[in-house]
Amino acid sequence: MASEIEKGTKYIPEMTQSEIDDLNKSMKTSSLKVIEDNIEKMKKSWKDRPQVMEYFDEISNLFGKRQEEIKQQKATGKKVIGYSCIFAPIEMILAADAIPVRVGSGWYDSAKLGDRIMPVEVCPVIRSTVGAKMVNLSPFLELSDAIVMPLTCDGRTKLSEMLADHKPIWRMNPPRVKDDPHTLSMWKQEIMVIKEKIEKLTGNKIDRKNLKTAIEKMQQATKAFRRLQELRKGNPVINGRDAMLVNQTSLWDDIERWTQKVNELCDELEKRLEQKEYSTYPDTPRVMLTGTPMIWPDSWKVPNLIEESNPQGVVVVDEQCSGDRILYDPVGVDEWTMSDMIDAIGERYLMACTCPCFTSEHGNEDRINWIIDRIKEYKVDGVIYYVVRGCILYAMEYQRIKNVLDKMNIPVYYLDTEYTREDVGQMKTRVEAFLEMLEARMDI
């Protein structure tokens, strides 16, 4: 409960709804420019695009027909549910047959609007949502009904207190230390906490029936997903950001709709395997993205100049949350009963999870085997470490990172970067001299 002296919000200032108004036309404008000078940027390096990729091009407008299909849906008395991370339970909401969506910033924009209640050196995806929110930007985030939090750092603990005052907020409390006897107990009450509100907000019992029907829809999108991964370790028939754009559509798509579109796709992509019709040319550097999420539209400057650049690289496999983590792994279950079931999708959320906020006797080593194991399968010649400045525990996990891939002889680039597209052509040189260097060890 607030104060007798705080009125009003906590933290996000009161504006005029002339000036809210003015800069939600402008980031939206401004966005909706991103948007398609990116699509254009993906067309124009690959001459010969699949058409089931303009499916995903337009699903990545946010503020079009995906937008307007949740509206329509919520007007019939459906629940939306959006969520900041992965670690959000999809598969309890679609039980409840409400909508899930993810709700995390990647507007530079308002990253500095976000600048008027934070410091700088907070995250700036944490001050980007915050900024989004002030001025209603984000229409997921407008149109959820509660927003799951996990509180996976110190700026998304804060972030749950600022949009409190405007949504509904379930916090998360993912246990830190993975290895501990007691950890999947406590995380599993977490998950029962999550379903009771879900049930309540929706008016839905999670059954067993529905429950399942769920677990199978998510194993559906994560058959497909692998599938399009597995097509990603040869030649390159699919260039990483298309990849990449197509990964991140399922967190705010009809996930039934977006399975059928994938493997649409992996068809038309495993033909041209067979034809040997490259994405680009097959002595192309594979690169793999780690670190902070890069999340659409502005984030993808940094794929935009790995496969723009001259040298050009590919984006073979990423290890982000905001990517190849959000539905490699399935919900594995055993016997279909409720509580095998909610064992299982427990299981999946946090022992499957390679976050940075985990540790263990031994560190957060599943982060090191994911890396290691992912470098070997698709063959990977150099891995891009991209930080936005705030983000600390990417930051501080590095060191480990590099000194493992050392070990490997695997080059490693440490990309820090800030919120904002103004870094682009300093940011360019590092990463066409990173590039060079690695068509020159191949050429050895």
Second form
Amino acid sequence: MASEIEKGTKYIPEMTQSEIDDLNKSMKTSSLKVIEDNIEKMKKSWKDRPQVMEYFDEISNLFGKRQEEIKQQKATGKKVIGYSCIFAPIEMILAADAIPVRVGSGWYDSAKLGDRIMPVEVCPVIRSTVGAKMVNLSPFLELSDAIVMPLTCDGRTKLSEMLADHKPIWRMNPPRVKDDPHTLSMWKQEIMVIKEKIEKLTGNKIDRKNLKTAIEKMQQATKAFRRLQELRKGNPVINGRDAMLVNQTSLWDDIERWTQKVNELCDELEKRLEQKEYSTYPDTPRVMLTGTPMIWPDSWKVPNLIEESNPQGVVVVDEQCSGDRILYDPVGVDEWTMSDMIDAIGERYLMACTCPCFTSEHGNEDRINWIIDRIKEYKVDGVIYYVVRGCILYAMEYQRIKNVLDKMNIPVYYLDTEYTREDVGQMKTRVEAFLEMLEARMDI
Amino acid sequence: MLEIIAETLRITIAVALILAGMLAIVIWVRNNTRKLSTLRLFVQIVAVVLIFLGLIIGPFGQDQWEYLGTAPKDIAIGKEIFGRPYPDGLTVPTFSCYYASGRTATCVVWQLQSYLFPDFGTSSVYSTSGVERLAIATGLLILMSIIFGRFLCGWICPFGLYMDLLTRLRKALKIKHWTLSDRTNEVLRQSRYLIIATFLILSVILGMRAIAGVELVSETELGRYLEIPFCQVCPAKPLFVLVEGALGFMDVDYMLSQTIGDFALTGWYLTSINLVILGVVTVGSFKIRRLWCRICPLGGLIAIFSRFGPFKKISLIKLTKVEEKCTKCGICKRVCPPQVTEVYDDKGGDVTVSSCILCFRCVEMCPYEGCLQVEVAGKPIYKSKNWLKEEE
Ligand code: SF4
Ligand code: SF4
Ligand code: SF4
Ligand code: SF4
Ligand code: SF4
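To complete the pair, please output the form predicted together with the partner chain; the form predicted alone was given just before.
To see the whole picture, the full complex is given below, headed by that same chain.
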């Protein structure tokens, strides 16, 4: 009997090795091409792109240098711990001297493959991740020794089961009501469980000292990140896509080196700001992105459209867990005791997060406040609310946010799409119409 | 004449010192936002020195009340107010204990209790009537509560400093602290008002010594203690008396000679109850930050005159929050010494509450630019910052 059930838990269909290899090869080639294209496009729109951006271009190659680096470190006995969502306590992973990498995937091709085992109604982020696993496409997922999976939405909940066929999956159960004291203590227990698992896997004890070092490392990253964000508040000295790329590479790069490079970039940009050398015209409509995470490289389709259309827009800020929300919040430690550090980490990942998977007495107000604040701080002219079909959490929150933005007299555009390149032409028209409207408003 | 000049000079120096200190504070805070806690410690220490070692601005070493030791007991600021003698000196709503000899100012709790009954004791020190003194004490209490509010608790109160030092010691030893549940805190907060009412009523009743011919307490030393009931249980008294004794500012022999009797009521300077409570509070606030402040009746008194009714509107120092900048990250709640939850829970605007000691730790630790701010008379003087910038 038991054996029947065991069979049933296997989600992923049997495929022949040659089919896997073929698909892997073609998808990899196509992905490398998309990466290259995106970088080309970014270079073209920003004539005077700083030298140091090349570093981020290099890291952005998912099949390139960083993958090799991790492989080498893995060979020396280091463990790689993947995570599917920014709820995973990175500080703990770093403290145990393991390598944290984000494993969520955004390949359009592999989303189609995912359709084989999942209905198309499911969010393409999930289908794409499963599809990538079917043909071992994602280098970071393949390299992971274990994957931390916070179960934020239905898609991720089932995804954790599917991936469990291949990798040890460490589930985390984020409470849905985040500001209740008892749910916070529940979440802290989840963090403690993960801590134990990390310790067991790596054989390294997470203690006061290494945890403190890890927290400080991440604080430095946040500091650099905020420095970059600060630069996006004024006239554009960096294009939105480039900033987004910088932010997203922090998910798999060595965080210390990343911090250093971001600071180098900021040094350069600060100089340019002084000399009034802008990356694009200062009167370009300033756009904010919100909604479903945009995962490198395929989802660059949207920011590419915004920043290349005519009239052009510039993405100055976003409210996405693939962008500005990755590093914005620091872990604020009051007393450097183990217990306070863990509390601080727990709160940082749960309470400061504005994911739509939460609700509270007043609804997910934190997210609305975040958006309002960013609109004011970054002098946003219009908001693009990006949703991929199937991501119902973001889709459902749209109306409430629209109501608030209407009151603020900020235009918002609901841009729904799929993991496909086929709708680019049609999307271009939509985006252009929106930007034209923004520009017309600005002229008044 | 000479005396008046000397007195004026002393007060001027004291005031100048305080102003210079405040100026230094303002300048320093501008540059070092993350160092606010250190600054607070510094201000607290200066305040303790000013309150208890009035000796440094008085004729040090001169015996005034010879049986008390070398410290001049009555080097008090404001011994005269509006030309009326006010022998115990300036009323300050902090635990600037009357019993410790070198003080320059006096604890309002002591004054309220002793002035409540007009024929205080058999002493002849007072030429002013009790009602007048009571009016001055209450007036000053209300005035200072409006101006400073519980800033006095966070930054001035010597007993608050004692608890903060215990916290610092615990931090240095890397021992974790305990938190009390919100409900327990609420009960403690409410109990402050009960304690205030109890000790005020008791001091009236016991101060009368007899009601309708029925003797309550006899005309003895014991009677004198009981007229000031709260001070016989206050944890601050033995602390300051012992410290001053140890430092040689008080005559320990005399002090001990006044500390006699059975367990419950031993004496003027120390009662066993004082000592037991001090012990409990010491152990407790080692593990729980600002434990005593959560039930302190004096904190409650200040809160009454700064956080409720019409006083709430006119009180000068306030803590405000910009709703949309708050991501509800919870840091303010976690770092708050008396575990105030309202700063976190409340939506925006004025978030100052009666249990907040205005220590501004939350403002210092809130990581969002301009989310929390300290306002004095409606003007923001200190705001939360992206403190990562300062952390080098
Ligand atoms: S995009 Fe939406 S549905 Fe998809 S994984 Fe993220 S939260 Fe879930
Ligand atoms: S014993 Fe306590 S209440 Fe009484 S004067 Fe001293 S500090 Fe104030
Ligand atoms: S609450 Fe009481 S003990 Fe605490 S600081 Fe205020 S006056 Fe001092
Ligand atoms: S620390 Fe600041 S942002 Fe965080 S909950 Fe408190 S007020 Fe809000
Ligand atoms: S709310 Fe803020 S200012 Fe008030 S006591 Fe708590 S930390 Fe201090």
